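One chain follows as structure tokens, the form predicted alone.
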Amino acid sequence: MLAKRIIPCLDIKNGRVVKGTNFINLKDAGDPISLARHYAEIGADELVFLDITATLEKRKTLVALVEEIGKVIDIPFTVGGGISDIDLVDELLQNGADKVAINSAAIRNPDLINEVSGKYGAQCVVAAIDAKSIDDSWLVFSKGGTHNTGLDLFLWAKELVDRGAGEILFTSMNADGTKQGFEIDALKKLTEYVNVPVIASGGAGSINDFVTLFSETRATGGLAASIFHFGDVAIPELKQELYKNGISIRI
């Protein structure tokens, strides 16, 4: 059995860890350069930097930033945010990141997963979901979460990974930030949904959180921001009390 994985997410603006609730009201938790030696130092699996204004601004992620945070960890790093085209994922391949999250940009041109699947295979690309539940229906949203595709969830996660993309990053918009757990029902059906690794994002806010997590749905990674970057939750704890559980996990 493949080992869970616990993921730390800075999400950056204007150079600075930030974190809302429903993707809105936005406050600064820290320098990301500190964080992310930190969390590395005391046990993440992996880490995720999300340019979380990057396509709203139509620039690219911030290359030189994610080459310092590369320079000071040795976990896996993925990248996200205002990810286009291939010459930019190039560049952040070369500057630190392992792997590239794309979220926006493969709406608007879904030939840029296979296109990066082919060059760099699927175990470099992320395909980055944020969805919302409406009428017991996810819609997935796009540009930071400001405009409705009017895409089905599931749907599109199983094209994603037809296209190449090698594993599926899933924020529901409705718990981000809420700390009232994950979306437990809608990950259980995506992760049956599809055949490649699930990080559910969204809604943690207590261990017992990702007890649940993992104990009922087959997602492999839990993501999770505003509890580890104000000490709610420390990682250590949380991978000890997973191990109790019987949950597989690299302590």
Given for the second form:
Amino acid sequence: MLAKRIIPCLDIKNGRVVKGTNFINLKDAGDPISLARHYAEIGADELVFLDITATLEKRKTLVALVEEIGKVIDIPFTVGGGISDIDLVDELLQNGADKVAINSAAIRNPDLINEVSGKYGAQCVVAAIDAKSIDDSWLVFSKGGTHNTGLDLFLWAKELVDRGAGEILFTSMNADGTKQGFEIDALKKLTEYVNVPVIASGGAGSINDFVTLFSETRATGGLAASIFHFGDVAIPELKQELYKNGISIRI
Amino acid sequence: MIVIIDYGAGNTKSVTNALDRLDTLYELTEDSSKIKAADKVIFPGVGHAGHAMYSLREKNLVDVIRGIKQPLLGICVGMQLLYDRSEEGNTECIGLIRGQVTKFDNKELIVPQMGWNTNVLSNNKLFKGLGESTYLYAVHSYRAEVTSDTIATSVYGNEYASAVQSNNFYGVQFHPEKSSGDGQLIIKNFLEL
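Same protein, the form predicted together with the partner chain this time rather than the form predicted alone?
First the chain shown before, then all remaining chains and molecules of the complex.
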């Protein structure tokens, strides 16, 4: 049976791992290569690297980092963060990334999704969406959560899938950093709305949050950063608990 | 020498990384004489089966692959291309394994299948040292039918062939190069065939 996926996310800036709370207050949580190796060894199912570096050197350092990760890591990994052109996608995939996550660039230029999917297949295109619940709607934000696009989360997700995204990575900006649990209602709706794998991100604070995620929604992956980096939740224990709760998980 | 067929439709880097981790020498090539002279051949593939077949034909590699006498391992779309036909783009494939590759058609199913699934492994040299039921990582929207050549099965909606063998031609739907220690063992077993 297909297992649910536990996915640590490594936010990278200038080659180091950082994680903010509600996208502010960046803290250094280690060297990406040793952290990645550690996660692969203790049973992470996949890894996501999001590069938030905003300098001109970004491109070169990110490609070099991806090449190093690929040498060491024998589980799949996704790379994202400011990917806005097919040339960078080419470089990342050729250097060992399995998938690329595209966020703001898809809002500016939705054809990029078609282009990457057409060239490499839907399986390597992760459409990342940051969204915030405002009044009764879920609105998509771009540029690291600073710009309200006015797009509806569900309609936008559907469009991205129609354009060739093979997976959706949905981050709830309301829940991110709160450790109060995943955004269950929105995830229920989203995972019924699109028929590709959905990774839930934002809000994980405890083992129980993952049990709820996989029991109550069709999400196929749960992503978190600081709770893994700082040891609040240990992946082997998390997987044991999921297994005990009857959730299909790789142990 | 281990040769990886480089025809522009494979994620070759993850395969070469896996071989590097095993300290194995290899060559990435589309040169038919090198492919024919190899000790073992790895035939990767990602993306669209139709595009991959087109690329093989452009490079005149279809008959080269058909003529290979050494062990060959097709991975993912590389395995699917060993079959007679794929529903993806209604593509005529290489035809070394009898049977069809069809789309996951159950409307309830999340497609692509993406992640670690259990595989029931037969008693085949490729799986030496592995348990009867093993988690391996796979990503695909099309699946191969179970036939007498099937050496491993997995279930997503319905049962499908997750590994096949016909004579010297082996194929795996999952990505051994991305399947941690168990995947590495499968590659090692292939190299030792």
